[in-house]
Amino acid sequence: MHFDLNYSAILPQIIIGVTLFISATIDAFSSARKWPVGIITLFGIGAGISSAVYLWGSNIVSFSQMVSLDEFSLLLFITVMIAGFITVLVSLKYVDDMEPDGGHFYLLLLSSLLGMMFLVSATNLIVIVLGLELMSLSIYPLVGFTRDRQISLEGAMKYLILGAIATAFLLYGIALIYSVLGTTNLYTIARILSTAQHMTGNLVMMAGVAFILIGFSFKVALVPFHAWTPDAYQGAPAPITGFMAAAVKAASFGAIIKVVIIVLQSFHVPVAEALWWLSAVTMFTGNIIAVMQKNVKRMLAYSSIAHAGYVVVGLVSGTAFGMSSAVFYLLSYTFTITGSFAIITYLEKNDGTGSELSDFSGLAKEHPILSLIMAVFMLSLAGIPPTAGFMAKLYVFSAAIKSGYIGLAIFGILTSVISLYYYLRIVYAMYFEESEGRTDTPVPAGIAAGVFIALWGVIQLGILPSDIMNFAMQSIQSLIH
């Protein structure tokens, strides 16, 4: 067997495995204060984007066709260290003021990252199974992080045992499909059932392919496998909740639209009818649900949830213009969610409380840009123009309307309009309830830094979203050979 090894198939994921090496290291001899190693990361997270723009327009396939570079991962690596980045960026004071292993915070979260970066680049299905769990396996600690709180340690729990069930059925669906094909690598099975016109039958294969789409609608969090979201969101940190509605759905939705695009186009399937119901009802549940919160951060969860049937939404047209309306959702999620989740962190106590919807009551008063951003983040979620969430919904129905799935596009704007009722009952808590005595503290500079960066994001994909939109259809077509 030939073992290419170009280098700079991996660049990205070596200068963010790099600075795992230093932070770990500075954590290891620094003081109680972990802010330096906050500043490292966020230096190194700085590097792997510069890397990935630098890298723009590469088509690398190395490592015995286990992973590769082009644009479709490069966009991709962009979106969750984005994420990463406004992530460390708002956690700098909050780790500090944790106990001594709070650096451990930071490793962590590199960890996840680079077990990102390897999913989004493989083209095997082995290493899109270890990048999956290199991630799953970071977050999980993340996710219960503050072990002096029930909720956070019971959230963490129940991602784990969804999360390794998740992981069962990729594996036993992988297993099933190399019984039948002999091969786990994406371009080999594509071109073995486009010429096999047989498998189109093969219920093995099928069996196979369903088990690998429910492993990862359990990690994109669609209905009915949804259960642990609300609970992991609730409990972990609002940093990391930000960072997981984020990072770890584009990650997941990035290995989804690489297997739909180079293997199941040449899979004969009904695999769109499945997606249109599996949106239908993510869009409807998580919706629903989401207007009888009253905790910010489980109201977002269940947000999430729905704006995962969103991005389905693009998938189900199946084609360049629809995947690439998927793209540009993530990255335009990735600034919204980060931002609103930058601002709930300022809120949040270090015993977890502070996000309830009573404790936006009458921010408006005492920091009226901080809420008049909320407010932007979250007309963004809801999809009011001119902001970026406007132009993803856009995009991901008119793809749809094109597809000739007109009836799940309007039933994506109605859930939209529901939607509008939680997220304006954020708005209307800060801007006329009265505040329940909150003390008054400055905002730290990295939050604010953190936010800042969001609402740039979130206004420019909003007012000027062609120039993303043409390199979300560039990074498809780095896909289709």
Contents of the next structure:
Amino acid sequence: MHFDLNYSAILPQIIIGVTLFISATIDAFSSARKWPVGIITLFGIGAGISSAVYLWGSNIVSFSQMVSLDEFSLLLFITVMIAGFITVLVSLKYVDDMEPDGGHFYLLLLSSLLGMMFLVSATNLIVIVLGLELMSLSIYPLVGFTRDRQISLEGAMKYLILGAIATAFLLYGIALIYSVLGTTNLYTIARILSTAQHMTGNLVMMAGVAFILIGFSFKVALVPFHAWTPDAYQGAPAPITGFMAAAVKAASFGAIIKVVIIVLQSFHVPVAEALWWLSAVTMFTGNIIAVMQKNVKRMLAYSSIAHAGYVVVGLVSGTAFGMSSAVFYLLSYTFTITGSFAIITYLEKNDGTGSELSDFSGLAKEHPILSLIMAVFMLSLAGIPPTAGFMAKLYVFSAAIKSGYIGLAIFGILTSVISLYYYLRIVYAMYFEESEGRTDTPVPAGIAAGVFIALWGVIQLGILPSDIMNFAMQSIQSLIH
Amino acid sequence: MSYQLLVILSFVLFVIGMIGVAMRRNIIIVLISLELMLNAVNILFVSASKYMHTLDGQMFVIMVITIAAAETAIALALVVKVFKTVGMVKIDDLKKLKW
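Show the form predicted in complex with the partner chain, please, the one above being the form predicted on its own.
Then the entire complex follows, led off by the chain already shown.
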């Protein structure tokens, strides 16, 4: 047995890891204000994004077939790192305001990015679990970052308990599959299953797949397993909520897409059925409960549940086009949601209030540009052209129709009509309601920069989607070979 | 002990852990139940590894133990902070966020 250690297979991870050490050192020696740590983090993530762009087109499997670097993992690297970049930009002032000595914010964010990158580049179920845990264990303290707010602690505690249950389910599923096949490597599993058809009907095997599906459904908050989402999203500091909705979701879905494409194609029928039901229930429940919310963070939490349902529509169709439309959806949702939460970060006050619907009333009079951008983000979430959200929904639903899931597509379109109501309510509050005396502070430069990057992404993906869609297609092709 | 018995033992432990997480109200007991679930995974990995004659399973157990330890460390840190702010460590006291 020989060990192949090709370090270029984990070059982006190495860059993020080195940044983590440098930031930790600077954090230890810097004074009370921690924005220099944030700046170093920004440079590190920028270098990570450039390395991922530079490595585009390479296809390396290394570390005893534990990790692979292909276009699929690179595209998701870029997605989660963009989310991290915008989040750090937005938090530069926020962290210094909330915690006098809060440098660990950036360190935890970097280590969760590291976990996400191992999660999407793993080709072994155990590496998937390790990446998922590195990501989750860094996110739990970030949710409880503002530790003097009781809701923050409460959200973190609930997220931790339900996240740990998800991990236990995932691990048990992996152990069941290991006990039948004797391996946890995705490609080996696929090879065994393709030669031994009787295995797909094996009861233990089916139970293992079901456990893994339940574990992943917890992580991306599909409906029967979504209970933690609204609490964790409302309790978390606003930039972290955006990061969770964008990056955590994108990385977990990346792992699901990978497992579904490589392994579960041989299980095709029952898994597609299960995903069909999950996505229909998720889209419906998320949108209906979001209508009743008064708090914007909680409303966007339910909306993020509904959006997970739309991504699953792309998975249900099972074709390469459907999978790439799911990847495209993740990228467009990343831009939209981090931008929206950048604006909510600006409105959030030090005691955690300021994200009620009434806090948005009359915003257009004081901040016309900010309100216009928020309106664009809301239209993108609702799926109105010419924004990224519209193109993403169009691709996902047309993939479903092409594969014959017409009922699911029509149901999805109907639920997105319901969602229009609560997104437009924010726009209505900003433009047509009177404000109740807001203390007027200037928009910090970091938040403005983050919002403009997100806006650029939303418009770019909305007007010229075909280039990005080609990248998504390439990334899915790189998994199929 | 036969392989089937070990698999059944691990499944029973997993279910007991799940019931504990769902039914008990004290956060500490919930965390203990979570550990039980992860240890059920460990038993399954070790017995499958013996049955399959591959060493991978026993290697995974070490990783699962590491994950469980890290999770417990963060959970207990949060419990301490919750106890300082709320004064109790019961699930029912965490009810500021609803619907």
